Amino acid sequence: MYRSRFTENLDEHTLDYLSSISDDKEIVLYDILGSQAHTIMLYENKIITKKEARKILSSLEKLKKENLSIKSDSEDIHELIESLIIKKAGKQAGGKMHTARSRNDQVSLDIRMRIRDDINTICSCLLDMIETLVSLAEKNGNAIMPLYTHLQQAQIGFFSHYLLAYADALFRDLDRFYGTYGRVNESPLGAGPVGGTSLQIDRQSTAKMLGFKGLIENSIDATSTRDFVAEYVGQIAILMTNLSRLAEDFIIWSTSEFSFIELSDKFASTSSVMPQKKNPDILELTRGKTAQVIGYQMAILSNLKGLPTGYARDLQQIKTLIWPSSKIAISALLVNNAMLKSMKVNKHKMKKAIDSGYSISLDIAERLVKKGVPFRTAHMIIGKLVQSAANLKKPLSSLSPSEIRKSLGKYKMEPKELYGIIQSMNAYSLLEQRTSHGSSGRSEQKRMILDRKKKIQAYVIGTVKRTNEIKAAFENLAAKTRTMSK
């Protein structure tokens, strides 16, 4: 249909190489909605007649109910839809639907509308998962565990502190998607191929009908930029990286050697030959799918980096990377959230790991600091003490005053005093004393949980508001379409 200049059609292999029909099924509805808004605008600005608009709108409405994933000789969904409208409404009316627009602003519009919806879905899923993490933190308020650096026991802390750390990381993901939404939610429609049109169109009108907050004003920028796609998939890559790190911890903690957590049978797989196996395949796939999305992001940036200004067909290849990225992000959030809700936390195992380690060492050193001992001296004393205990294969609490005396060496400190300090300390009392802002202390856990609950509610209101704004715009567009189709 678009080959006005040429005398020959594309051969079968070339068409298959050129066509994006198979990928465009993700944006069919958005292309129809954009065409409806554009048609109404053309009528309102006296570029087409009411009769012509009625035929086009009626045909577009019928097209919503048809399966457009059939094999076609069209290059893309835009050509296919236009050819079907011309067939249904006649060339005199249907041939005017594409007036004052190009496939260049059309495809940019469709992608923005789809990403906009996907962002709202991702935000909703993120909020659900954050809420689950905060709820688990509150539920496991008394579960204490070793906190790790370099995969070695570092300090003691509450399991809630760990969960809140990932809630906060996901809040940052939420913030990023929120900001990206504002940059996506601008209409390119009416920018034409690259330089606009001489016809008296109203770009603000179509933007409003489609629920956009405003326009991408510059017509070159509107049709040739895909930085918003790179930004969106980049945010997904960061989100998946956070989920992958969480998955890695849970994979380790669900081993028989740790047994800190146990996954529900619904989120585990077994071996084809080893009947005892309970494999964390869901978590492993989260790691694997993260690598996949990072690959998509690199492909998008590689595509964009060398393009000249203005639309180039290379941009078609970007579409194939957006929708799988959205699907991976949404499914990962849904599955991992359900997994979190059903997992069991083994508080006994977590506590036992603390008792067999030396993660209270810093707390003992800080107790000496409170008695006037320089921190570096306290660090050396406790370091020697830990070495002695490790050699004897004992916890610090089992060291006798005489064993402590040997460890002190040149340091002038009464062994009985240090023995008394160690004996007076236990994990729960230490966490009562941990009061620095944002620490793993009990009082800070309660404060942070309450704060995150309030934050969740604020974001829920904002996300629902955005979703409802788009829904209201589409309902108004549907009402206009029905009125004009009569």
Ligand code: ARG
Contents of the next structure:
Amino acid sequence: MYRSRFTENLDEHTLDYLSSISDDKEIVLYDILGSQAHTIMLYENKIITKKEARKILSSLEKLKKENLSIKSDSEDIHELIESLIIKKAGKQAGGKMHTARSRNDQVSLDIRMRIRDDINTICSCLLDMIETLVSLAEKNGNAIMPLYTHLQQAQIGFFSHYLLAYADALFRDLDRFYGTYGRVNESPLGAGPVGGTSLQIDRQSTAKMLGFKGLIENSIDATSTRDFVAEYVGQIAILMTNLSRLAEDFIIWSTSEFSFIELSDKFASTSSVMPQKKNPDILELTRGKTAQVIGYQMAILSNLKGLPTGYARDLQQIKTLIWPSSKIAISALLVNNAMLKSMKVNKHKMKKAIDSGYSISLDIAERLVKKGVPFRTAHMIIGKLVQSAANLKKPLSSLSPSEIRKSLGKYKMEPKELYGIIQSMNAYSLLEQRTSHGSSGRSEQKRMILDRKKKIQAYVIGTVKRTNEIKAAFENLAAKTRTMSK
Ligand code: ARG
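In place of the form predicted alone, output the structure of the form predicted together with this ligand.
And the full complex, kicking off with our chain again.
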């Protein structure tokens, strides 16, 4: 449709190479909505007549209901829709729809509208998953486990503490998406190809009709930039990295060696050949899909870094990477959330791991500190004690006073006193005394659970509000379109 300055057409392979039409399936509806708002604005600003607007709007409305066949010789959805509108409304009216805009502001508009919706979906999935983590923390309030560093037992803690750590990481993801939303929610429509238009358009009015908070003002910036896409996919890469680490823990914890958790059969896979297998494939796919999104993010930044300012067709390849990124984020959240809800927590296995290890050591050392022993000395004393117990293949609590005396060596400490301290301590009581802010202590768990529940509520309200704002704008636009089409 655009090729009036040429004498030859694109051949089949070249068109296929050039065309973004298969990726554009994801933005058809946004393109139609954008065109409706633009048409209404053109009429309201006396650039087209009411009759012309009516013809265009009713054709767009018809198109909305049709199953668009993307098989055409159009290069993209913008060309296809415009050519269909011209066919339906005639050249006199339909040929005016593309007045005072360009595919360059149009494609950026469609992408922004789509990402805006995807962010709201991701935020609500994130909230669901955070809620699951917090309620699991509450439900498993008594489950204690070794906390790990270097994947070696480090300190005793509550399982709830672990779950809340991921709730907090996901809260930060949520917060990042929240911030990004504000930067995506700005309308580029009417920026034209790059430098604006001499026609008296009203960009604020189309922005408002489409539910945008405001404009991406500078027309060069509006048409050139995809930094908002890099930001969005970057946030997805960070979110997926968080989910991937959780997946890695659960893969380890679901081995028969650990057995801290067991996935529900609904979320397990088996082997084509070994009938006994219960494999955590969905968790492995979370790791795998994370790698994929990190690759997308790398591709986006590589695409952008050397581009001259102004639209270049390279940008089309960025669009391709957005939809699968959104899909990965949304499905990973849905599946992992459902997996969490249905998994079995083996509290006794977690407790058993504590009993067979020495993760109580630091707490014992701190008891000595409370009695005035310098921390470094306490560290050395308990280190010696662990050495003896490990040699004797027993837990610290099974060391007798005389075994303790032997291990104390040069350290001046009454073995009976140390024996008494060790005997007086158990995993549960020491967690009552772990009171530092944000620690595994019982009181901190209670406080953090309560606090996170309140935080969820605040975000739910915000997310629903944003979704409703878009919905209300679209309903108004539909009403306006109906009135004008009469
Ligand atoms: N199909 C293009 C894209 O996805 C739309 C914009 C084309 N603009 C242009 N001047 N060639 O990016």
